[in-house]
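Taking the form predicted alone, here's one chain by itself in structure tokens.
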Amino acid sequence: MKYFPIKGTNLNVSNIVMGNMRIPQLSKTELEKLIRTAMEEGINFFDHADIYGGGESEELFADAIEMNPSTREKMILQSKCGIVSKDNYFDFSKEHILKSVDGILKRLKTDYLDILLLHRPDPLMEPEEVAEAFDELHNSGKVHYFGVSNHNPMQIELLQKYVSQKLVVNQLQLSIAHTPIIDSGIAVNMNIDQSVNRDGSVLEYCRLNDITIQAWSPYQNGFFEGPFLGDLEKFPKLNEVIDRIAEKYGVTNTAIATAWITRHPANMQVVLGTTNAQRLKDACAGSEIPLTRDEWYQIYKAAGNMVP
């Protein structure tokens, strides 16, 4: 397992993250096995959100692992807030952020979060309120570090103008079959759809500002349109190339899909959504596979992307 420090923190993190969105479908025994497997594979970073399972995911996680101080110190816990799932809107008010964190801590049975992310941009955000909430959470010790999820550069700039703590993480969707944060940078100055910059060069912005990118849905095609691995109808060429490279390295296609992201010099973390212990192991095998530059581009092009 590869580890690296998140800049601006004292956290040394695994580049593979166990995501906990889908864990309510597991029994307590199955979930305990999944968490133990993750830790045995070297994962030390666990991602949550207060909307996952309506908050149930955090509670189930803590119960399955029998959270206690000894276990807690071996884990880096991150959670997200800002989405009001019942009514489907976003809320970055001070009151909502503080209330959300108290609920998260109670469900996770811990006194603090290592990182809190604001989940999706709230156009009604008043950054001064966010700053007040972050100061209160940081000064009380409830949250050590802060970041965002699904934010573009100017949204981050607006927040950072008021927030005194450095924003250290941006969680963004990225997989071989969903590469908008990469595409326009490859097709600069061309009159094609791939050249359209839809996110304000967020990849380059995060690298310039020492913000760690966490890639979510690393095996999904588009916005929850299903996995691309094994989909021979939509992605025959991509699966052919991935399978060939997987055979070369003696790993599964899941490991290669993971390695395609970890190969990027931005030092990204890959957020897994699997509830299958073997698939989690397969993904972890991609933590340090040294894909060549040629192999990385072969995979990118096989997904249907153009390289000028």
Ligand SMILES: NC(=O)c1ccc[n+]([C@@H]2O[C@H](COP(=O)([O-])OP(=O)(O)OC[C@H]3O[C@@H](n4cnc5c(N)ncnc54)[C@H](OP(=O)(O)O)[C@@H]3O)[C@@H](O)[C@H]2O)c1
Second form
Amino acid sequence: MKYFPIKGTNLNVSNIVMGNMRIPQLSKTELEKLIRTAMEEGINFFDHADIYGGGESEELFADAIEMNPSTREKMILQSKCGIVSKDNYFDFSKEHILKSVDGILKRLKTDYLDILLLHRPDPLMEPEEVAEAFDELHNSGKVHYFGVSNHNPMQIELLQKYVSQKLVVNQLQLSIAHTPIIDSGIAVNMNIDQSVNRDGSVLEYCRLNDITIQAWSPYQNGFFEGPFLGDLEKFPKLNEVIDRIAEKYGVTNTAIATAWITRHPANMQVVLGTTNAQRLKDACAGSEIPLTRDEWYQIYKAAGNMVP
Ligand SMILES: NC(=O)c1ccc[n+]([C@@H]2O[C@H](COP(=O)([O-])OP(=O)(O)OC[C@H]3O[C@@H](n4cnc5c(N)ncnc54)[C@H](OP(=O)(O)O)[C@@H]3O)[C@@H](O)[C@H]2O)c1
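Structure of the form predicted together with this ligand, please, following the form predicted alone?
In what comes next, the whole complex appears, and the chain from above leads the way.
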């Protein structure tokens, strides 16, 4: 397992993260096994959100491992707030952020979060209010570090102008079958769809500003349209190339799909959503596979992307 420091923090993190969005599908015993497997594989980073499992995932997680101070110290816990899922809108008000964090800490049975992310940009955000909330959370020790998710560069700039703590993470959707953060940079100045820069060069912005990118839904095609691995109907060429490269390295296709992200020099973290302990192990095997440049591009092209 590869580890690296998140810049601007004292956290040394695994580049593979256990995501907890889908854990309500599991029994307590299955979940306990999944978390133990993750830790045995060297994962030290766990991603949550106050809305996962309708607000239940964090509690299920803490209960499954019977959270206590000694287990807590071995984990880096991140959660997110800012989505009001029952009414489907976003809320970055001070009151909402503070209340959300109190709920997260109670459910995770801990007195601090290592990282808090704002989940999705709220157009009604008043950055001064967010700054007040972050100061209160930081000064009370409830949250050590802060970041965002699904934010573009100008949204981060706006927030960072007011917030005193450095924003250290941006969690973004990235898989081989979903690569907008990479595509436009490859096709700059061409008159094709791939050239359209929809996110304001967020990948380059994060690298320039020492913001760690966390890739969510690393095996999904589209917005939860299902995994591309093994989908021979929609992704025949991609699966053929991945399978061939997997054979060369003696690993599964899951490891290669993971390595395609970890190979990127931005030092990204891959946020897994699997509820299957074996698939989690397979993914961890991709943490350090040094895909060659040629292999990385072969996979990128097999997903239907153009390299001019
Ligand atoms: N910031 C955000 O806005 C945001 C949004 C979504 C998610 N997230 C985070 O990212 C994490 C991962 O998201 P995700 O769950 O969508 O990611 P994912 O790992 O791409 O997808 C996991 C799902 O795909 C299935 N799967 C994966 N590989 C498969 C294969 N080869 N064959 C069949 N099924 C396969 C898994 O089934 P099994 O369980 O059976 O393996 C599971 O249902 C979440 O837990 C959450 O922490 C963040």
